[in-house]
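One chain comes next, on its own, written as structure tokens: the form predicted on its own.
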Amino acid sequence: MGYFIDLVIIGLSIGMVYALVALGLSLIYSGLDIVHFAHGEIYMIGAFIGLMLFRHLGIGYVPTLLLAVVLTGIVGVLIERVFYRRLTSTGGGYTVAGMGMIIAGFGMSIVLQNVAYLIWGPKALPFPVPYGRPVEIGNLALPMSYVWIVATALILMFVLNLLLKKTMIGLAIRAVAHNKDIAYLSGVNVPLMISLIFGIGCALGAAAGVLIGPINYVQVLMGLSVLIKAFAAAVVGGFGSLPGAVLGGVLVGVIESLGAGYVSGTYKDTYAFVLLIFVLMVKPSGILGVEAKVKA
């Protein structure tokens, strides 16, 4: 049993990792209508700035993620304004370019990793936080790694909540989500928060980045993989949900953390494409995706 619960706790952990990347994925997508194939690479860059931040500046963790997000949200606004935007604005209104803006994305996760090689290196670098004695529960020790992990994770899923359901600027999010035209004639201005919502979603990428770093290695490469995760738990929980891409990393987190466990973990990166191809049969919506209606 207590084998049990150490699995569960690593899943959920990592799974708050892959709900934070899959938020700004669904986020991305509610505000732009695309699937935005750079954000592995966002996470990337995030957890470089948060590892050169608290190298060079020496300041704490926590001022040391807030700092990253921030700067990070900021890079995602520059990416938009400078270069998807071209792509998908038109005149006093917003569309999507479609194919065009996919390419985009591939394009910009290219161009991303270059950057980076250039700046930091191919080698993994180390990004070691004291995180303190783990916390004692029963027989139970919790490391602190995990704790900072789901903790931030819910905190910042609280303030985007907030932000969303309790503030005008969120009130403007979720009209330009909804419909776009009608937000334009409404008086809100489109492009700046599709600027917005683009930067919320990258600065998202960033706290996992920041978060998982600690734990494993920063590199370069390491955004493919947790974008394919993050992925799947967007399509688990539903596309465009944001609570979806909460319970869908949750899911994708605890079901690899279980199979690696009991079954193998030479498959562990198959366990979430195992879980999405159930639920896409159960459900081809996702958990709480809502079925689109075709009028004929």
Given for the second form:
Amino acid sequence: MGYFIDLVIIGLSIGMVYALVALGLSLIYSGLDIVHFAHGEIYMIGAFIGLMLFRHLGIGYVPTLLLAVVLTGIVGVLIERVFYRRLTSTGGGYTVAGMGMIIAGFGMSIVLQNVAYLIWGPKALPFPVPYGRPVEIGNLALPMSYVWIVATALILMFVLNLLLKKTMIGLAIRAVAHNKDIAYLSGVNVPLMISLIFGIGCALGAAAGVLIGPINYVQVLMGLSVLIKAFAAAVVGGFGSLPGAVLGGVLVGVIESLGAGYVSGTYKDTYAFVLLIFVLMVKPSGILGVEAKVKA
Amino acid sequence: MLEIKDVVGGYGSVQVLNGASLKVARGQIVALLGGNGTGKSTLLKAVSGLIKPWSGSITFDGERIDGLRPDLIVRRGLVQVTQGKEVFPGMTVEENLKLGAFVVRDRAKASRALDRVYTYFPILKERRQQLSGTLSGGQLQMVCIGRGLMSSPKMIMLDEPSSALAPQVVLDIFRTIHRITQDGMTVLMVEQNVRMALLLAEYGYVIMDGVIHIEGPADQLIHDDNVRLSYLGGTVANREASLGTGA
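Same protein, different state: after the form predicted on its own, show the form predicted in complex with the partner chain.
All chains and molecules follow, beginning with the one already shown.
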């Protein structure tokens, strides 16, 4: 029983990391109508930025996390403004997605990998955070790193929910996600909101990267597998649905962890996809997904 | 207040507007009439900034606004209510309305605007916590018009407020539009329900193939043989039908 609970806790915390990346993907998808294929690299860049801040500024883990999140968000806004916007505005609109955007995403992913390689080199770098002693609950020793991940992710999700549900900015973001023309005619600065949505999506990815850093190492190629898992999580939960992204992330994490513990660790990466295929067979729109919404 | 001069424009490479010109004076209610695909909605979109005119000029309140972003035009006090009763279905009625006051920084002003919208449409106050996706067609149209009024604009452009509504609801909507104009709002209204629009409006324009074809005071247009033949139907029976169904 203890072993099972251990696996669930590990799966839960990894799942929270997937959930944060999936939340970013879903948010960007609902706001910009694009699947952002460079999001794994945003997560990697976030982790590196966090590591550098932690090492060189000598600040604590929490300020590191916050600063890395903000800085990566700004990097995201720059990427959207400088590169993606040129593509989305070619038709005179703001949501011309299609093939061009997908290829641009892959291109951005390669560029960011190489930029990171030039700056930080190919080696996996440790991210040593002194977490202190594990928390003991009964006869369970819970490593603090896992507690941190779950707590931080929950706080971030809570703040995001508050932002979207309780503020005018959140109202505008939801409006832009649903219908850009009507948002525009209601007086919302749509391009600015799109940048903001993209920035928030990237900030969530960075949070995931900084959270996973102390458990795994930080390295240039860390983005790909997380992107694929997060993508699976987002689809399992229902692409574009934010609660779905969280649910999907947690499911993918827990199933992966249980599979690795009970079946075989060699096939760790396949369990997420078994889940994905199963969900697609039973409910193609995802667990919390709704029918394809009408886009502007 | 609004002056559109020789506006040419369209979508992609398809030219829809071929040099349309019209004027709306302050406090006036003007009807823009025409059949399907004549450029009525396109002209409104060009004014509200959703599409950029290729040439010509649009002046609002003494300032050129052609080519400006739509939200900046809303800030200047000119709001378009689109056709099709488009609301944000996942938001409550009140959230939809509040979004219309996005450009209003002054909270007290926004809440006064909300109260005013609720006096125009009391049913929306009753339903304010309801998800707007669950409203009836007439109520959706009320949310759309209400949202347009939330920024306390100087002028509002309504794109077919009567389309796809039951006759009784159409009357209600037109009565409220009348009330809104009596409170001093300037209105440019696109309509296919020509008779109703001309009863409400002071002045009318008929657009055809992207240019203004006929214009004149509403009470003259309603008796104009061309307008009558083209849009009101030639027979009494058709006229009654057009009044009834809003077609």
